[in-house]
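Next up: just one chain, as structure tokens, the form predicted alone.
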Amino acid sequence: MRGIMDYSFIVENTPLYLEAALLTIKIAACGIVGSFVVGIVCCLIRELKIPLLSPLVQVYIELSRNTPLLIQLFFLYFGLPKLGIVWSSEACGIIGLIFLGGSYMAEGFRTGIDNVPKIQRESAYSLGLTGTQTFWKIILPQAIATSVPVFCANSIFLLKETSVFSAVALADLMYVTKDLIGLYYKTDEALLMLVIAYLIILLPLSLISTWIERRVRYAGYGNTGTL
């Protein structure tokens, strides 16, 4: 029975994990930024009650939030080629994260918008602002400020969700781990490196998120008083 870990194996394969970690961060960053944009667009459509688009947005949110990311990735990677649409593993990962994260961001922003007092809208309209101007200049800035905790939590959630990308042959951290276990049967070492890699990625993000939330509260950006 093995009593100690093979540290030479860990040192030898650290570059593989570093490369996989960089790919994971890249895809997660693209997915988070894309989710943020999709969330804002969905909020604008629902806020302005745009015909046809508002029901479609609601359908998208329900569909996205009630299907696992793994199923969505399978559809993008294995299902769409049947229709003649072929995307790379990396593209599927980014699109899948945006599709999933956009709905969560939209719901987070909706909560922030609901927390903005109605008098804010009434005051903006009385000053002659249109619905779109009111949304962009008055409602959205306050909604984003009050939604910072939700946005940070969703960002961490999306980063964790990257662990399923190996299912579509994307060489992320989980893919490298399963590959090394299958080739060398170094389960303990491979899993240890996987845990450390995710800690190195997620712990700083968590600390930064906490710092941002405190700064927002300290600055009073979450206070939706008068216009």
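We call the rigid core whatever largest set of C-alpha positions still superposes within 1.5 Å between the two forms. Residue numbers count along the first chain shown, from 1. Note that the structure is predicted; figures quoted are calculated from it, not measured. What changes on going to the form predicted in complex with its partner chain:
The rigid parts of the chain swing between the two forms, and the hinge residue from Gln133, Ile201, Gln72, Thr111 is Thr111.
The chain behaves as two rigid parts between the two forms, and the smaller of them turns through 18 degrees against the larger.
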The other form holds:
Amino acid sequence: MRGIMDYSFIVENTPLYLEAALLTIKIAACGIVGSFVVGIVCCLIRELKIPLLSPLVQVYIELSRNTPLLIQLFFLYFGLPKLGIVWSSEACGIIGLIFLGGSYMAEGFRTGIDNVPKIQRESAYSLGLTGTQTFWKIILPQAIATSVPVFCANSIFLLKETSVFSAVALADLMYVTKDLIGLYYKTDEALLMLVIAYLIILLPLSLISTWIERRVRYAGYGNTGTL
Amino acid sequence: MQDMGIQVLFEGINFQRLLAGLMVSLNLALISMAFSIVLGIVLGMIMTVKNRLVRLICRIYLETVRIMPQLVLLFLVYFGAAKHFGVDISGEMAAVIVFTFWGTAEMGDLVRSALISIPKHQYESGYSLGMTKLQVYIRIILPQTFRRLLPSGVNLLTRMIKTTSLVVLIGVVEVVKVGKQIIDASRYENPKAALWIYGAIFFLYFAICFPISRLSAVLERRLKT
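Please give the other form, namely the form predicted in complex with its partner chain, since only the form predicted alone has been shown so far.
So here's everything in the complex, that chain up top.
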């Protein structure tokens, strides 16, 4: 009995996993896009030192980076409805992911901006560009290029974080797995399919991000780039 | 005041219970972290050897751990091991195994990158003074590595603490579980308990992780040379 997989069980339940995987991908995609936008906005607010908003963004970033996603989700899903703010599991998942991801993206972009050599800014000023012009035309394009790998790493991180969504009753991969184990005690089959499902989602992304990282390594000024 | 519901935090020993629950997760995090540091240093040193096969094996281990969500690893150990080895491991045990497994990989990678960032002449000067390989490592390389490692290591600790919150999903009684018990117990007299309990847990985590990540940032600035 031990070590033998029940293949018909696997085939039978593949649609369940497929559905769950699609849900995971959908939520992750919304979360990643949302985080990207929030990240850029937060980063711009801090870079341009907009009064009032800038300290608020700082508080948000610290709160979001120093708490686990699971706890954020519990608060959003079980806590906030007591104030009359009721979300569906899906909305809650996406908002939670954006809340978490936004700060990571913002930090990533900020590092990108910080990494632009100081001489770039100075040269721009000496050519008579204004502060705003320098930021938009000199700093930002270079910063974006260097933060692409960070963006990729964050996207993979967020995709992995979606695994906790079963806690707020989203029928994702973990949820289906736990369900099947509980219902039929087909532990091996369920776990195998879980691992395969995550591999199918994450492996290509991981490979793509490694490739992109190698491509943009010579994006900065002065790196003539040897492939 | 009555319908605010914040009093749920201070009724009886509720707050102490929450703190005790938090200690459970923190304990798991600290134990796993201690193992990860020791094993990670060893792994990091192994990862810098010249043998390609050894490096490949380490690489595969690292990538496998990195690509899988930690919760999946937890499920594998918690549900899988129980069935296959016939051992009924507790959630805590599974958590320590998985987080050590994960932490060792992350720590190993940090140690590796710190080790290769030490200039080659440091090794060579050591050898030319007649020191053995072990002496060079212990007296010259590791002390320098330590300085470079400290900020990212401290940062890993906050990640570890945040990750241990997952153990509630494999049935360990920790802060979230205690919170749920309190909420269930006061469902009728205090329907808004969930807001305050989960809010409190949120800020408890923040209160622990924030100082540590500040420390990491300060160390990074201080030790940058």
